[in-house]
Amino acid sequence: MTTTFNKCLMAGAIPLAILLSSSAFAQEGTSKGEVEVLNWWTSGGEAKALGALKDKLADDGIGWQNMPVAGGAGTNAMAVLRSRITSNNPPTAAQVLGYDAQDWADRDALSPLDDVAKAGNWDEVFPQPIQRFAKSDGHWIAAPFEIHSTNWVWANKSMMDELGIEQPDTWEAFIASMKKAQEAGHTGLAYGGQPWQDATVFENVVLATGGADFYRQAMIDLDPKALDSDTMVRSFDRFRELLQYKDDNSPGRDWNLATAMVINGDALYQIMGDWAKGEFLNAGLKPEQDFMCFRTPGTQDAVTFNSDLMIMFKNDDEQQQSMQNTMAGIIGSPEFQVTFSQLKGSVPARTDLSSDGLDACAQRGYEQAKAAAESDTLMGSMAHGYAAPAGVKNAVFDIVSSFVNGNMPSDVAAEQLAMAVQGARS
């Protein structure tokens, strides 16, 4: 594939590639070539969801070359993508998260999707917090797959029933239930000791401790006073309390293996985004019968989110451009949004759909996400690239993981967090 990518990175690069008309999207019955898609969807539930896109493209005569790069938060995939770009060999498309899409748009590296977006009414149906990352300078540069929210608890229902545990609504009840499970010989909290997982759990604690306004001040506005505040110190205190209920084998554990602990009855809870639900569903389990889902106690009035975005890289090949547009149109379509979320564990990013085809957890999550968008409490996840740029996110990762793996006092952790964020921003 001949590309203009190096030229696109230069000042005064050539204009954006001209999109083909929407009538090209509907052509069927002939082979249109093949797309290469870089992604990090390698677990069972994720692979099934990605297969739905592959199948839809096949219906349009488009072949699929998968480029999976394992790693739950996409860090490894982004390293591979940078290597591909450096060698002037970008894939057709890549799965990215919020600020990564903006970074490539700032380099003028992406094909515009405005015609596809107009045909799908994207300006009206995707919530503004997602548009903030899927658009650049008023132009659509990414197709949103879904809304994943990160403030979920996944619970083994049989263990809850056996131990007489009711769904906890407060932080105190949450801790008490894990203590009860631990005293009965179970792991209270299934935990994956990787930096992005540490940060996922930590942001849940920050939101539960300080509420939506504090979360926004600290994690999104990056206010130094909020970062080094009594509320942040209390957040670290609660985080340390929570860590007492993980097992000793947690360091380095992948998120889906932690999910499997809950599935298999080895642990009571997991705090994780709703992609974890895809693992339960892939195991043939049913929500509210075999497992429970509820917002992390103290976070019920807000939703922290990430949204997988598909970006398309500029190239000179009109066939590739047409296939990119077809792919974007499929991703943003109402039917695919529902199908994908049914498999992935997420909820549709479009807000104009019926939730009837979603499972019980997703139906509740979809309504909560829409309500949060209306009340301005649909807020980007720090751990997943929707609250701050990569440099700041990585600085937060470093402090939080140091806290998890050491004996850092909470007041020192808050002070170090504020300093690290300030250093990453300067």
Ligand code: GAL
Second form
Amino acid sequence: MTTTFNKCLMAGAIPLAILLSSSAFAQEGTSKGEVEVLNWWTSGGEAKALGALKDKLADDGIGWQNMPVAGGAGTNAMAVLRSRITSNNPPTAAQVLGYDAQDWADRDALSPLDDVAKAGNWDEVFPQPIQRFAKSDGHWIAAPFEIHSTNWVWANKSMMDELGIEQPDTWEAFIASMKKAQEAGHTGLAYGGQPWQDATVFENVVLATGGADFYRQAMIDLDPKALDSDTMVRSFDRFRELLQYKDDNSPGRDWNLATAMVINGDALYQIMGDWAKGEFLNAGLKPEQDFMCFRTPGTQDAVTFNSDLMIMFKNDDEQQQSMQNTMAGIIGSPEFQVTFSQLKGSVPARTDLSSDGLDACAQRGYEQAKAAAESDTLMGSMAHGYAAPAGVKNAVFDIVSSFVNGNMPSDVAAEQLAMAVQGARS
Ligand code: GAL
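Give me the form predicted together with the named molecule now, not the form predicted on its own.
What follows is the entire complex, opening with the chain shown before.
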């Protein structure tokens, strides 16, 4: 593999700064070569968590070439990944979500990770809803980083205290609290108007309105009768109600900028997956002291999840294969699962770990995720690639975002949703 150092040698020009940084790199130890890792972890909290992997690899003498593609939920990253594969230039590894991992496995593009999985006892320690996506035809094809879940509200605690807002347990109390914040001159709901964020908030409303069984029927089973139902119409009604509490500058806003509105005291709440907590932590804030986390009112009995998976692309180079195995082993290891989640905001994907090192939100989240996995209410997130394949997911995004950005009536939206999903499946 050609390093920066070798490229400079070939070019016959070795600026001092590069010589110095190359030797610093060599001390960290790149004797085993370098991995190139495609990912979309570019926010403060995300980059810090990714740094934990880079550091661990460096301890093993493996260098790091980052390939970040900004854009929440990986929409842009997946387009770049496709073009890299099409031009026969795959990275060593890539961060992907559930159905996308399955898609690459179906295309026979991935290195199997069975040896690492066997050594780490992965069959025993990762829950079934994750194995369903990290394995293909009985073989491990991905290393799960964590469990994220999307049905969380992140709240500014001092604003709650100042306005006398108690943690809301019902939808009505949730709306009333945002109204209060709005009347006091704040933004009720920090909102990022991008299709994947629209869909993240929408799936929360569907779960809050219809409950776990309805969520499953509509979002996972894609049952047309559930998609175009009275309950779905009510979900769109509630979604419209919620949208009154966003500000006028929301279109196009990145999720971490919406999180910053809560951090900075401009907004009361954000509905977002627990990667948002990584931003609070990165800003030096502590859960339940400086900010609050609670399940979106009405969704307390279920967990909608996603899990970032590292897939490794087939490679003839034995050195690359060995580095891929090392990286997979690190990601699945008990110590890394905890360290990573402490920075990322998630909880470990392994279910056999102590929660002592986790913060208050994550301790609850970990217990809830494990209990949900046992009771079959750990359900895949539509917005984050765990409910349906990309074609269906994008069809849902289209309808939900048209609803957010226009005046579509709720009954029309439900009908269109059912039609769009049907069209994407056929
Ligand atoms: C999710 C991903 C998270 C986080 C988030 C925002 O899909 O699982 O790790 O990166 O997108 O980009």
